[in-house]
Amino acid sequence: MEIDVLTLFPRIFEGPLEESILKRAQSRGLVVVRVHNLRDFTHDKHRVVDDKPYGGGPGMLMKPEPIFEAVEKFRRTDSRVVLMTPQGSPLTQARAEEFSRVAHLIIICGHYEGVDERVRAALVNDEVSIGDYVLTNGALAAAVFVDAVVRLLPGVLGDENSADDDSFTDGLLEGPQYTRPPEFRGLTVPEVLLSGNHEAIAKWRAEWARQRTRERRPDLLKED
């Protein structure tokens, strides 16, 4: 997979891309992530990327010209252009899996009051939101998006079955997990997990996953 990120704040990606799973995925050639400064696609002395919205209103809008130029430079026949915006459809595990099967992603990071509507109309294939709240800029959301997608690429995780047990993979939250020691400060590991009975363990985990989902995210349950 290849990913081109278009942002006004490239340095925001330095930490996420240089640590942990994302770093290893890049070093192993499983993903190529390139971060581009949208100001590099301006042609005026002051590298202006924003302007006041027509019709008035607070804040500034990202101008279309730099975004169009950048997307048109990097777009290929197998590209999908994603705009990070609170107006987008929610990022779910299912959507992350869908994006993980795309050969080339171009991610536009919104800022200020958003982007000129012509960017959405002419360039964007998908609009994505990571939650019902507003961030200072879309680069932070894009870093989350990249992590959620890249970790699902074949070979990225150390254990190929790790993603299968993640929360939301089967529509439920993941249940409780324990590791050594079996007793810590009077708190013990459930006996079933120590039993070696894989059928009983699977049943226990399924029951707890459903219970935890019912308590914390009942909206995820199709029926109860």
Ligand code: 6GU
Contents of the next structure:
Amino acid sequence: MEIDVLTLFPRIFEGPLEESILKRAQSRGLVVVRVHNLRDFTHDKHRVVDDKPYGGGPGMLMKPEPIFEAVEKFRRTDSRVVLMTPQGSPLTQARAEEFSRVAHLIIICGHYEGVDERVRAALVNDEVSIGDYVLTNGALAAAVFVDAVVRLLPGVLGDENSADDDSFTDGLLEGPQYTRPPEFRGLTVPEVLLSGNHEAIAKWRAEWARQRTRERRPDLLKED
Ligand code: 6GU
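Return the structure block for the form predicted in complex with the ligand; the form predicted on its own was the one displayed.
Expanding to the full complex; the earlier chain stays at the top.
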């Protein structure tokens, strides 16, 4: 997969790419991520990327010209152009899986009060929000989106931390987990997990996954 990210704040986006699993995915060539500063697509002396909304009102909008120029430079026939915006449809595991099958993503990070509507109308294929709250900067949301998508690419996760039994992959939250020691400050590990009985362990885990989901996220069970 290849990803081109268009942002006014490249450093906000780059930090998360330089650690751990995303870093390793890039160094192994499983994903190529290029981060571009939208200011580099302006042509005026002050490199202006925003302007006041027509009709008045508070805040500034991102101007269309730098975004059009950048998207038209990078877009190919196999690209999907994604706008990060709180008005997008919420990111889910199912959507992350769908995006992980795209060959080339162009991600536009919104900022200020939003983008000129002509960007949506003429360039954007998908609008993505990462949840029902407002961030100051779409670059943070884009980093979350890229992480959720890239970890699903073949070979990115080793067997040790496979995506197969993630929370949400089967529509349930994961249940409790324990590591050594078997007793810590008087708190013990459930006997069944130490038993070596794989069938009993699988049953115990399935029961806890259901119970935890029922308590914390009953909305996830409604579709069954
Ligand atoms: Cl994609 N952008 C911003 N600015 N805020 C958000 C968001 C995106 N998703 C949730 N909140």
